[in-house]
Structures are given as structure tokens and as C-alpha cells.
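Just the one chain here, the form predicted on its own, laid out as C-alpha cells.
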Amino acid sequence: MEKLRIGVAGLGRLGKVHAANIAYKIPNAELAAVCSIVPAELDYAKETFGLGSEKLYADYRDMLKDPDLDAVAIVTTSSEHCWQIEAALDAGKHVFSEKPLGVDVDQCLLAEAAVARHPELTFMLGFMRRYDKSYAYAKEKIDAGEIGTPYLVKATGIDPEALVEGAIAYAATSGGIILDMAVHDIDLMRWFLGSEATEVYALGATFKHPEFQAAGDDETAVAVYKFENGALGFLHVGRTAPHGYHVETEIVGTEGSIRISAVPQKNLAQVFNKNGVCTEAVGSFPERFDEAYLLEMEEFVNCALEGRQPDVTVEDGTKSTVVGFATTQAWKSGEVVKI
């Protein structure tokens, strides 16, 4: 069977959950190498996976030289994506990159044009809920037209209260509540609805953790979108839910609605007792996303190895971006801001 030989560029949380997909999970696919600048991660990398001390790399273009990589999966600071997905493609590397695709518009556009001067080669962007099965399910009957003319988007994205003190030390690099959180939404929203944003008013509150307003943050927010087929979007994000991780989505439509995850339940299984019937909640992402990961992650290896592009495109990136940074706009001035 061929197999695309795939370096792994960032050893954190998600990174960890790619790099275990790619060795172990896709039978086509090859864990070949992994960059970090972490020495911790790459002795992880070593211990977990048996790469030899010649595959792990501190210095990403290091990685980038290796003739036995086909391909790159970049799981790095938001901010380091764009560069990083030009360097490999004109290494003659297939890409995957991690959302967003950047954090301001230039960057995504230097993506864009390196993307477009590689058409033999695939790239990819991580927007893993379009792969999970209800989500996809809800576009099918979207599509089908089973609710009419979908023409109201609600979101929500609540990070788990438990998982406060890593996104309080990351908040001041992170480009903010809105860049950092609802880009997916954001996706979504762009995706069931089949139309671009044109206006967006956005507020920001902090009630719990002071933190982050010291870092020029916000623990939640919340947006109202203005499409131009004029469908509309609700969004809500925050960091502080006191019951796991809670992702949230309703689409509206002139004939029903569909919901996703109303109840963002770890399992089918119901406890009741003395406090009632009570579900438990999904504690993270990659737990909520787990299979969605990696069937993103395989739908790469194919076209990659198949020479064809994956729905998801360099272009949606930079839609989301700039829907994105122009809602941390609103965000931080309080006003409408037209896209």
C-alpha cells in the first residue's frame, strides 16, 4: 500500500491527537518526523512513536529539508501558519494547517498565492466540524432542503472552567476571544447558510477571571452577523463552563430547525439520582472532535495521494479570518463594522 509520509509540526494537545492519527489510525499515512521547539515534546515523540533522534526537529525548515517527507501537518501557534504553509509548499510538500489560517488578512493572502503556485499539490485546512457526522448530517438535510431556507445561524462555544488557567496564560498571544474561538463558527455559519458576511456588531464582558482583561481579553463575547442574502448569525464564545465543554449550534430555517448537541453529552448514558437525571458533558475538544479529527485527517491523506483538493480551501481561511478580525474589531470598538 502506498503511504504518504507525513512530518508533524507541533507536539501540543491537538498536535498530540494528529501525530497518534497519523501513526497509528490511517493505515495510508506514515508518521515520518516531528518539529518542536519543546525538548519535552520531541522526547515524547521518541517514547511514544520510536522516531529515531534523526527524525525529531527543533527548527521547522530543518524538517522541511528531510527527502522522505511527503507531506506536513501544521499544528503550530496560530500566527506561525501561513509562513509555514508557504515554506513547505514550495519545499514541495502537501499541506495540512491547523485553524486559522492566519491571524490578519496579509498573512492569509501570502497562503493564498503560495497555495495557487502549487496547484499539483494538496493543501488543506483544518476545519474539522465539517467532518463530524452531525454536522455533516445537518448540511445534508440542509441541502436536501428538509427545514426551507435556512436564515438564522446560532453558535455557541463554551471552553470547559476547568481548562481556565492555560487560556488565561495564552490569552495575550492568542489574537483574542473571537480569533482564537469562533473561527469554526464562523465556518459554519459561512457554510449552512451559502453566503458571505457583510456587517457585524460585537460585545465583550468578563465577570470571573480579571485576567483576562489584563491581557487586553475578554472570557466572553458575543456577535450578531448581517449575510449578504440577508440570513442572519447569533454567536456566542467563552471560556468558563462549569460543566465540561460545550459546543452548541441551530440552524433556522423557513420550514424547521435543526439543533446540534443541545446537551453536549459524553455518551448515551443517563444517571438518575438523588440531583435528577443528569447527563455528563465532553470535557475538551479533542474529546467532542475526536472521530472528526480523524477523518479529517484521512480525507488529506487521499487526495493528497489521489492528486485531487479537498472541499474545505485556502479560500474559506481567509474568508473566516477576515470575518474574524473584523468582529474583533466591533469587539474592541463597540461599533458595527461593515466587511
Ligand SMILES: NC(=O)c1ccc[n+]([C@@H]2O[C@H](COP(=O)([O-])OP(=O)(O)OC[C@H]3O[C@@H](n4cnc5c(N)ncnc54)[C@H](O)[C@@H]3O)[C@@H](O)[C@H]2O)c1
Second form
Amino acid sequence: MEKLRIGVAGLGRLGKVHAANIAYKIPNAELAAVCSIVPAELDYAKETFGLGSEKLYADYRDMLKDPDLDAVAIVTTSSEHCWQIEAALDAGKHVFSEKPLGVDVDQCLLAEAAVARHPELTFMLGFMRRYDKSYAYAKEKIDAGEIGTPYLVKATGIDPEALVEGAIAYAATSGGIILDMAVHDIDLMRWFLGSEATEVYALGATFKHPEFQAAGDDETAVAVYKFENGALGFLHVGRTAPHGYHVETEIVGTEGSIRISAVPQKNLAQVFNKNGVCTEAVGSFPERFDEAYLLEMEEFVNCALEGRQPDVTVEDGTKSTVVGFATTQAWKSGEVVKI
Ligand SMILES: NC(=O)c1ccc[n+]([C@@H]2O[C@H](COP(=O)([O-])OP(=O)(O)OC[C@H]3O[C@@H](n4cnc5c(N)ncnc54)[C@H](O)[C@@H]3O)[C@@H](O)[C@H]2O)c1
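Return the structure block for the form predicted in complex with this ligand; the form predicted on its own was the one displayed.
Below, the chain from earlier opens the complete complex, with every other chain and molecule after it.
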């Protein structure tokens, strides 16, 4: 079987997930090298995946010189993505990059230019929710006309209170709650509505952890969007869900609506006891989107081996970033922002 030999750059929270999927769960992929600026993560890769020392790179550009690699998966800090995309494509490697595409629009345009220069190579951005079976099913239903014309997407994403200390520590450098949390929701609104956002109004609030405001951030934000085709979007992001990781999306159409994960349940078990009937909630993003991370990487591998491009494009990355910046500007200024 032909295999795509992939080098994974970045072995933090998500890099470990992608590396394990490539190494163990995708038959036509091979984890051929890793790169990290953290020595302990290279040790982890050596022990966990049995990679030889010559396949552990501390320098990304050195990894790109490895002739044994067909592709790279970029799972590094967001500010590194765009130059790493450009360098990998120019070195002749297929590229999977985690979202966000970049942390500013100029960077995104550099990545777009590199993708345009290399139509012979596959590029994929990690908007994995599009590969989650429930979201993909919703999209199929919408495209089949089962809810008529979709005119509103309500997107909720609230991180668990159990992880709030990490969010506080990261608040000053995250780019703000909207850029940090909402890019998937923004991409989904565009995808489901088949239109681009033209206008946004946004507000933030902090009731529980004043540390967020001290860092120039907020623990909750909401935004309302108007789209080019007249449709509407409503976004709610937050950091303090007491019950777990709450990601919920509703698409409302002229003939019906679809709700995805209205109760973000952990599994199908219900506990009947003195507290009543309890369904536990999913606890974190890796748990909720476990299968989607695998499915998106399988699609990347198949695209690269078959000479195809995936449905998620580099332009999707730029457009979501543009909308994310406009939303942040609206939140900071308290004014309606034209996009
Ligand atoms: N799709 C999703 O749902 C999702 C979820 C979480 C994170 N992400 C994205 O994935 C990326 C990584 O997130 P994370 O939570 O794993 O971060 P993390 O901080 O845990 O890990 C980042 C990794 O990047 C490495 N790194 C940084 N600069 C590097 C460089 N120049 N060369 C090589 N390695 C470098 C670090 O050593 C570390 O291994 C981020 O861009 C984040 O936005 C996406």
C-alpha cells in the first residue's frame, strides 16, 4: 500500500493527537518524523512512536530538508503557521495546517500565495468540525433542502470551568476570546449559510473571573452577524461552563431547523439515582472531536495520495480570520463593524 510519509511539527496538546492518529490509526499514512522546540516533546516522540534520533528535529527548516517526507502536519503555535506553510510548500511537501490559518491577515495572504504557487500539492486547513459526523450530516440535510432556506446560525462554544485556570494564564497572549475560540463557529456559519458575513456587533462580559478583564480579555462574548444573502448569525463563546465542554450549533431555516449537540452528552449512559436522571457532559475538545481529528487527517492523506484538494480551502482560513478580527474590533469598540 502506498503510504504518505508525514512529519508532524508541534507536539503539544493537539500535536500529540495528530501524531498518534497518523502513527496508529491511518493505514495509508506513516509518522516519519517530528519537530518541536521543546526537547521533552522530542523524547516523548522517541519513546512513544519509536522514531530514530535522526527523525527528531529541533529545527523546522531542517525537517523540511528530509527527503523521506512527503508531507507535514503543522500543529505549532498559531503565529508560526503561515511561514511554516509557505516553507513546506516551497520545499515540495503537502501541507496540513491546524487552524487558525494565521494571526493576521497579511500572514494569511502569504500562505494563500504559496498555496496558489503550488497547485500540484495538497493543502488542508484543520477545520475539523466540518468532518465531525454530526456537522457533516447537518450540511447534507441542508444541501438536500430539508430545512428550506437556512437564515440563522446560532453557535455556542463554552470551555469547561474545570480548565479556566489555563485560559486565564493564556488570556493576555491569546488574541482575545473571539479570535481564540470563535474561528470554528465563524467557519461553520459561512459553510452552512453559503454566504459571507458583512457586518458584526459584539459585546463581552466578565462575572466570575476578573483576571480576564485584568488581562484585557473577557470571560464571555456574544456577537451578531449579518450575511451578504440577508441571513443572520449569533455567536456565544465563554470560559465557564460548569457542566463540561459545551459546543452547540443550531441552524434555522424556512422549513425547519437542525440542532447539533443541544445536550453535549458524554455518551449514551444515563445515571438514575437520588439526584434524578443524569447525563454527563463531554469534558474537553479532544474528547468531543476525537473522531473528527482522525477523519480530517484521513481526508488529507487521501487527497495527497490521490492528487486532490479537500473542500476546506486556504481562502476559508483567511475569510474566517478576517471575520474574527472584525468581531474583535466590534467587541473592543462597541460599534457595528462592516466587514
Ligand atoms: N482544531 C482544533 O480544534 C484545535 C484545538 C486546539 C488547538 N488548535 C490549534 O493547534 C495549534 C497547537 O495548539 P496546542 O494546543 O497543541 O498548543 P501547544 O502550546 O500545546 O503546542 C504547541 C507546540 O508547538 C511547538 N512549536 C512552537 N513553535 C515551534 C516552531 N517554530 N517549530 C517547531 N515547533 C514549534 C511547541 O514546541 C509545542 O509542541 C494552535 O495553532 C491551536 O490554535 C486547534
